[in-house]
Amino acid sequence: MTTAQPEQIAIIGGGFSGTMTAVNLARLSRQPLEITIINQRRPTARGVAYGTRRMEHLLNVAARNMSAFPDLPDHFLQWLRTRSEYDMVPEMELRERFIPRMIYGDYLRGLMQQYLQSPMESAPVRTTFVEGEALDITPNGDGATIRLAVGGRVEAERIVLATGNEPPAGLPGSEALQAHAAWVGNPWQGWENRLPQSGGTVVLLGTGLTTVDAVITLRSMGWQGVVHAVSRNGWLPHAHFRGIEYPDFPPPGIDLADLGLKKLLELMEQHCARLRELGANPAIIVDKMRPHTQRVWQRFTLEERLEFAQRHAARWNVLRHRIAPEIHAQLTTAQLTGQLQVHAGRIEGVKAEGNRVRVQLSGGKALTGDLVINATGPNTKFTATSSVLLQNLLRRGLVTPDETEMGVRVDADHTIIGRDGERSSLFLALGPLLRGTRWETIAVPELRGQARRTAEALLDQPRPVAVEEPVMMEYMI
């Protein structure tokens, strides 16, 4: 009797999305599989977010909503109880605790070890880890060959693209600064050893979560200089807060996905005003939107999606991607003491000025820094990707941009749609690559569901009904 050969699945990207897709394959598969995870730079499972080695970098979501498994909501809490520093913390306190991201990386590495590196002898799944950059993929018959930068090749019958966030887009003049000691084009690569002496100046381009990380790191290091942070609106992330029960939104009998952008914004503003009258934080409405956001986004017209991304996304992100109260308190202190100065203005260009970098802003204003860090956030124009692999796949039509050009075009089960308009027999995608299709696609509560659904699609275990995973509220009641 001939034994069936294991199906060969390659996952490109070893962050949360790629690792948890592999873990779910190992959990769910009843057939032989050979999985290869191709990962570069960061330790597998940690990725950029959880690869930090600094304990002051905290999760932006409370522990109660950080399980890596959609079907095991308390899994992360139970894992925390195995660590001595958390075993005596009261249950309600632990549920609302914002855990260091480095510890969450330990959690993910533990899952990788349990399911992928130490499987039982009888397990049908075997995993190989390859450190390196995938440069190109060539279809060949029933599968494809993945070419690596180090010269090797990986054969696969199915391929998952879990490449994560892009580095920030370049700024006018930044091409000439790549070798300048005072310029950091990628904030997720080490810059701490390039800090000026205390009394110097750091300029952070952007006021989002990456800038928050940088400010908290500088304070933890005891650096005493001045930090300037600049963005178009000058908005820093808000803190998580203690909310109130508010059952009036969405209103009974109203399907938010039927409203369209204009009516939805009007309805949200009405309820935000009502919450202000009650003395409550209007960001509760953003949280109440969370279980509906992907479906609403998918029902928007292309024009509505583009309008939202251009006119409303900045405000949405400030309210939606909040930070731990203790981190927000540090930012407030830094502003009150004058160490952190936030500016609103459009960044028109950057250029060298001796051993410093000058940042030109709209209105004639300029900032000059001993160290200038591009923290403007991930590049979201897919056709401008800096990935050699993705550019090669685009050129051949093996992947194609979605209508918004924020990511790849995919079907409901994460299967990529090629230039010919057909479902790919090779490729699936998840994570930030689905930004244009799903909008909410970068946080664990969404990614864990995507990882499971991708594994189910690979195993031909489709769900009978497409149900969006409920998402717990972010505020603390």
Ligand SMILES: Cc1cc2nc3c(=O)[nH]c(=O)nc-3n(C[C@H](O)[C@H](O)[C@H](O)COP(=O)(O)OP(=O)(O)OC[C@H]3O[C@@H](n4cnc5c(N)ncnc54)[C@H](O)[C@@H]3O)c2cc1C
Given for the second form:
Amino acid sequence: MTTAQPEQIAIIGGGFSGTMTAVNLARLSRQPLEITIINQRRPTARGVAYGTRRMEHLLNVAARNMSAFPDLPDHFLQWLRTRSEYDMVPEMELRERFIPRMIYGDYLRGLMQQYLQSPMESAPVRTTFVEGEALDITPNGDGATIRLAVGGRVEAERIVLATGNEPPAGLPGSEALQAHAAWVGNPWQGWENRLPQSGGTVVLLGTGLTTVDAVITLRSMGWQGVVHAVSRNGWLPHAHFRGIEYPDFPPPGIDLADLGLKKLLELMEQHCARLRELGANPAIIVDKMRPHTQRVWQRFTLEERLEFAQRHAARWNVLRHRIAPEIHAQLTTAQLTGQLQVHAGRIEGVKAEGNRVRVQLSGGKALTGDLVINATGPNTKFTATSSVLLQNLLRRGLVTPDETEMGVRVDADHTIIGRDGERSSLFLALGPLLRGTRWETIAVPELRGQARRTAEALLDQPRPVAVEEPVMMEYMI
Ligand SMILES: Cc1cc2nc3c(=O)[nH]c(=O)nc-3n(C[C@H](O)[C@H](O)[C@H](O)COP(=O)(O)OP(=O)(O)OC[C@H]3O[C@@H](n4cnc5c(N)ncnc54)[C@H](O)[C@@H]3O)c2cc1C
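Please supply the coordinates for the form predicted together with the named molecule, as a counterpart to the form predicted on its own shown previously.
To see the whole picture, the full complex is given below, headed by that same chain.
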């Protein structure tokens, strides 16, 4: 059965996910559509990740795996060839390069320009860009009205939620620090102009990718002070590495999704041990899991998902979210010179100490900083969202948390399931909001497939949803 084509589509969030949903709509639609992209704070298309103005911030995925289109795997590589600094780089080398994120943002802006801002006269899709925050949505007979913080409203028949990562969750005591000059609650909002002039101490709460970004920023500014980074385990991300062919995983005839968490972990440990014996990096197993991760996650029981998130996610993340070797080398240098000091410890609380902030750690240890940055990673408890829009949608029952409460509940084709358990006729969602149902839903290799599938669902062009997009390995062979 075919349904009528939607005419007015609003996309809330104009990062990679929202912009590429619109680009795919423009590529695929044969019907007239009016798309409105509502985006706050960040330059549309670049979003948080690719809005950086620092060439030192590199992609953490090799160029060969950063095409914005699932059906055109070399698209980004071909685009890079249009730039003079890359046109003479040998193919094999270019494929493995970690390109500045700012340049990747240029790529996305180019796609936005081509498909959304200057489409051909005959193209059926028209796009309007609205800068500002969407605050609330009220359904009406045929669609809904979106209320904007800047005043004004947008009417739509279908709405895509592509609001991206949440800022980090607060920490004990951080409420009282909101106005303190030495406290940075959201690491993705500029803090560079709040650094002490000469020397001093910066404390980074977290040792993941956001901390890596901050350290690279401080070094590229030539800032001379000391940086402390602290997390429960004190693990910094690993570097990408040159791997080996390892066809033994998954073992032939075994469907990883059938195993359940316990047996899967045992199998992974077994193969990690074998790789260590071969003198190879066991993280190869994490990479080889990637084409299967979403299916495995979906087959886990709720208890298995929660156990994985609580007990194994930290180790998974440190092996999975690797960084460019040149960025890793800078971290190592910073550690060797004593500029970067990494600590393992539980953060018990933060409080003002004059014009500085004191971080209390377990075991009686404390760190005091002239600037303390919450880099603990995005808040993953959806019901504690700081987004006014999402709070309103939850309150109205228009969206509902998935079983793990990490994100929204969606069907396989990205349609939101409301509080009544029914498929929404209004809402779809993609990106980090799908963490609880998909687990791997943060990086371009997953998001490009989601953007295409969301566009197909909006256009009523369903594909067999069991087909998972193959994810290319991230290590270099
Ligand atoms: C620092 C950093 C580096 C990264 N590096 C890489 C990398 O190298 N490779 C990779 O594959 N992935 C990387 N990622 C992962 C990255 O999250 C994804 O690649 C992708 O950019 C996510 O896009 P998104 O559109 O889902 O979210 P976002 O980029 O967060 O975009 C969401 C947008 O929605 C807006 N928004 C939210 N709520 C509202 C509202 N109510 N009204 C209006 N607008 C709203 C936000 O302001 C934002 O502009 C990185 C992430 C970060 C944070």
